[in-house]
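Have a look below at one chain only, the form predicted on its own, in structure tokens format.
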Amino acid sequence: MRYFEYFVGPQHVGVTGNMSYHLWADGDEIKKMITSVGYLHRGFEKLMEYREWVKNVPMVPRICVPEPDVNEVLYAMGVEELSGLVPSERAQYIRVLVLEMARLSAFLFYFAGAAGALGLYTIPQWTIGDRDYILDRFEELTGGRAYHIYTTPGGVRRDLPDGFKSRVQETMNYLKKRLIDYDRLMFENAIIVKRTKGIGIIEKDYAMNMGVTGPNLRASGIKADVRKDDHYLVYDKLDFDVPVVGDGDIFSRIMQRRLEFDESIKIIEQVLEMMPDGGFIEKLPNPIEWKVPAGDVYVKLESSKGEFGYYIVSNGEEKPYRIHVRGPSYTHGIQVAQEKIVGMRIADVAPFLFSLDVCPPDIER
């Protein structure tokens, strides 16, 4: 039988826009899909082997543009563990603040994509506009909006500016009020519910067997979060919940992130209140001549898209011997997407792909 062929992507901007999805359909039913990557900046792992340790700090944020700080913190954590560096408690609190702000920023991008894929174009206007308020805080703190290059081995590049904590709190207060509008227009919208309930289901056992992580895993009913299960930085000192929606469909994945949005605001408010005084960076060796002790290490953390990990190998020289990035997007955006999309309707393709929250450069790293 001959099937009709569709090509989704690559085009920008969009989560699926940096990738190409080649689909075959029988009438309105998807029979097969192949994911094609390679349209974006790529090859970061190999490039890092040719640069001194400190010169990789500006490169790693590009592995996931909507949430760049995840890669900055992971790279710093790995180098620190190999080098025996221990960041100050203040630096660790600042890193948590940055990670959770980046998480909120990524979720706002996600809501925009999920709503836009369903034809609700007011939400992208709102959430991307509101995301700019978070980017204002990042620009104030780091000098950059998209890429921050702020976290470095030993701590962070600079301390919090005067009055920064109060301005972050103002942003959190604003977002909490805006969530009421988001709920009314999107999350409680009967059309959105009808278009996403019972579609694109990722069953609990399937998710576990395939290595699904993060909000996608929790939306399938598994309560797993690296921040709780394998403490890093100062997350063990913070009080927050790990919500689990559990139905595994598109609606569950959207609602999972809506619930986690509240928890990230809660974390940020605690960090602002609990942050201690002290230094923000440890003294480092000459960055050009810095030889990280030989050894290997694996570090991981919880991103908005799932579990991110770095495996770093040093042979005692000025450059890494090997770096491998374990991101969630390969599993979600290729393996799961290609299998679970079979049998769906053409109209469900965009909502399903956006619901997985794929970061294409994470695949092409």
Given for the second form:
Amino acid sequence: MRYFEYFVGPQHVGVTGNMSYHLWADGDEIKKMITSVGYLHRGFEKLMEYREWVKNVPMVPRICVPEPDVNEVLYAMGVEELSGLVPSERAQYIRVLVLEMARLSAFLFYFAGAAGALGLYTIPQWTIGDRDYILDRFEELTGGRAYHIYTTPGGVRRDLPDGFKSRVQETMNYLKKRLIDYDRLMFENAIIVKRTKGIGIIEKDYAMNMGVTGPNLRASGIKADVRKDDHYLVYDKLDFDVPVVGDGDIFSRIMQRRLEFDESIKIIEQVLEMMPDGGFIEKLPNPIEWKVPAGDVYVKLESSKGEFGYYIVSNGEEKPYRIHVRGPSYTHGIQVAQEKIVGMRIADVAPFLFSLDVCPPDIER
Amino acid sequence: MGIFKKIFTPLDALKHLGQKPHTIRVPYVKKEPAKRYRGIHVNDWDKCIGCGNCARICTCQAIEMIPIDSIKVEEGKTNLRPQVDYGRCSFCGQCVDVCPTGSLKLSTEYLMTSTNKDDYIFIPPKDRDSGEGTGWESSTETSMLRFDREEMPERNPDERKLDFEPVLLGFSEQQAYLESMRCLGCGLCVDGCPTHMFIPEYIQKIRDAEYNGAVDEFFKNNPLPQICGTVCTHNCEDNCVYSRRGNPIQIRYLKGFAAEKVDNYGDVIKVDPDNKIDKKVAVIGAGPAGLTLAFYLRKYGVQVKIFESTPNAEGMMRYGIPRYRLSEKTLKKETDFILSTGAEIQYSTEIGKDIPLKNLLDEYDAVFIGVGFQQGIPMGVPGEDAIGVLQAADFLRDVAMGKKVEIGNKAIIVGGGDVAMDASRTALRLGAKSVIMYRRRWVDMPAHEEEKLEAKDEGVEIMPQTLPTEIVKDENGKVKSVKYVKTKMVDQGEGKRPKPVPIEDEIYEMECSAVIQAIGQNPDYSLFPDDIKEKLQFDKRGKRIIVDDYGETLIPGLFAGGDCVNNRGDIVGAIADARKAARGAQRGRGRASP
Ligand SMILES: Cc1cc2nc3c(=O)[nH]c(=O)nc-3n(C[C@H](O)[C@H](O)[C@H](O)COP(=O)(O)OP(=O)(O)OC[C@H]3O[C@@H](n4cnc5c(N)ncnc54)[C@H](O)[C@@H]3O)c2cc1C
Ligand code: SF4
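Output block for the form predicted together with its partner chain, input the form predicted on its own:
Okay, now the whole complex, with that chain kicking things off.
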């Protein structure tokens, strides 16, 4: 039997970053898919072994383009745990603020892609435009829009600028208003509903067995969130819910993010209110030649795409011995995608792949 | 939802028609970057010292240090300036946060367009600065550098002024670690050290608690590390990049800390006392110059004999510097080690009196003069011959020798240098009140700031802009009081030190029981017979002997170093001179003489 063989990618396929899928279809039905990665490989994990500890700070954010801050915070948390450095409470609040703002901007990116994959282009115009307002805040805080290079072992590199909190609040108010429009545009939109409900289902048990994490897992009905389960930074002081949509289809995954969007806004508003005064950084004894005590550590946190982890090994030198990054996209974008796509229609490939929120740069480090 | 509503929902979009668009009409409207925006680099070349730390931290290897011919190389500065390759730069701004001077920043300028790829590589000057308060700027708060130092623990002034025990308590291990960790290893400090010690290398060792290794580094060009690690004039620290905006690394005390950790230098520094080659050198004076020369010559196996006029070695380190600054234990540890390498010493023998210099010149392959400046300079005011008017050098020497010195209950010390500080603090310790009179301002005092403050803390009264004019005697010829005038500072034009001019109309008087003159010292060259003196070359004031790069005078085989040669007048200067002379004396006579 001869199948229709085709490629999706590597330029763009409803995944943010270069990655290619090689598919075989019988008529309109997908029979097999294999992922083809390697377009983005920059060897970060290896490069990090050749750089002093602080020099990796500008490197790690590049591991995830839409949500780089996760990497910065994880790297800093890992190094801090190994060295016994404790960032001030203020720095920890600022980190939560940064992480949640990054989460919001990643979700806006997601909505854009999810709708774009269905050929609906008003949504991307709006959400990408609104994401820019968050990037404006990032620019004010960190000096950079996409890559912030802001969190560093010991704390954060600068304190909040004057009047920053009120401007973040304004942005939040604006986004809250916009959500009404988004809801109408997305969830009351027959095209989206019809093309995503009941399609691309990832069942609860399957998700659990495969190691699916984050919003994708919660969309499949399992209530698990590293922010709640692991108590890193100051999340245990903050009041927020972990919504669970539960159907496991594409629609659930989009809806899951939409509900979590509200929670992130809630977190940000609390952070703005509760953030204590104090220093923003505990300076390292030496910026370049500092040696992190020997040991190894695994740190993880909740990113917009799922559980993100860093395994860091130091043998007491000025440079790390080994750093391994465990991003959620490997599981979602390779194993799960390859298996679950079988039997789907060609037209559903893009929405399905995008719904998993795969970030190729975090597959290839 | 009603079918009608569904149909009309898209019309909802109409509400956006009248609104201000979200997009900006570039290029008609410029996008204003945030205040902190990380755009292209600007570097203030005048402030930049070319230390290269920016290039070192750059994770993208985008920065290369380029020599600029038009920039003058000075002590503690290079003529290198960072060049940025924007094909590599990731605009992280870590270069800014590590820059010790704060000369580097990322401005809010971001436009860079050219069809020529070479245009993206340039040495950023200052001219594209978007203005103060904009861009990614450096400040001591946000810098990665810890500009504050670890404070050296000291005894409390009220307690320490009662005895001659050391004032400094020494760093703890944690302090030494943290202080040494501040070092960036750029090595600009080395410029400031006359003997060019391997500072970054030994600081690295101290950081790793490898004290033997540190001692090994010390002895490469300084055989008196613990002494220098306690009382050196630490010119290196003035060149430390941290001193540009904060406290320099305390290089001196770190050295002292590590040296103290090694009880027996002999375990690390191997010099066989029995290894003696067929070359003999006589050393006159066992001050730091003489001791240093002896050590380095012994390393080469040269036979060394030191002649010292007093019953003890160490020269001014023993007879000038008081024991509360430099302990007996430290002095003895370092001299004993140098002597243990096989250098002979003959005490209480004054060359020129007990043995003529000529004999040594005949007998030895080379002779080294390290006699220092031993005679105090008199002030030249009426009444100087009164009983109780002393020279600081004599006063300090007598106290150090344990002689009984009578100064009564109030001493007036004249002068503003380190010697005046030492004399005043020693007088305090003998139970007298101490007053320092100095003709210029506090800021002009040549004494080190820390010495001035320590003296003040202990209760020494410092009277700047005060000039003694007469010493009044009592009927027994003993000093009774000092008459003095105040001075005003008269500007001498640009680049010149203002001059103190006495305000004659009002004359004051202060009672006292002793006057200690500390306005400088002179050499005693009576050891040179006339024919030798004639052949030697001296500086304009006839004080310092001129030598060549190998420390050799115009007389072949006669070398000199220390206070009688350099105008630094400190221990490390003497060490540096002696190192040069060791190289010369070891090569043999008359290498560079005409
Ligand atoms: C009060 C005071 C405080 C000071 N504090 C400091 C300080 O904190 N840090 C610092 O770095 N420097 C300090 N100095 C300066 C420092 O002590 C001298 O610069 C240094 O000791 C000079 O070394 P030298 O070997 O040239 O001479 P000296 O140390 O003066 O040694 C010369 C030796 O030669 C002997 N001698 C002289 N003539 C003859 C002869 N004809 N025959 C045989 N022997 C002879 C003398 O007895 C003496 O032992 C201080 C000086 C004084 C006076
Ligand atoms: S770190 Fe600063 S002072 Fe040093 S070379 Fe770079 S710009 Fe100049």
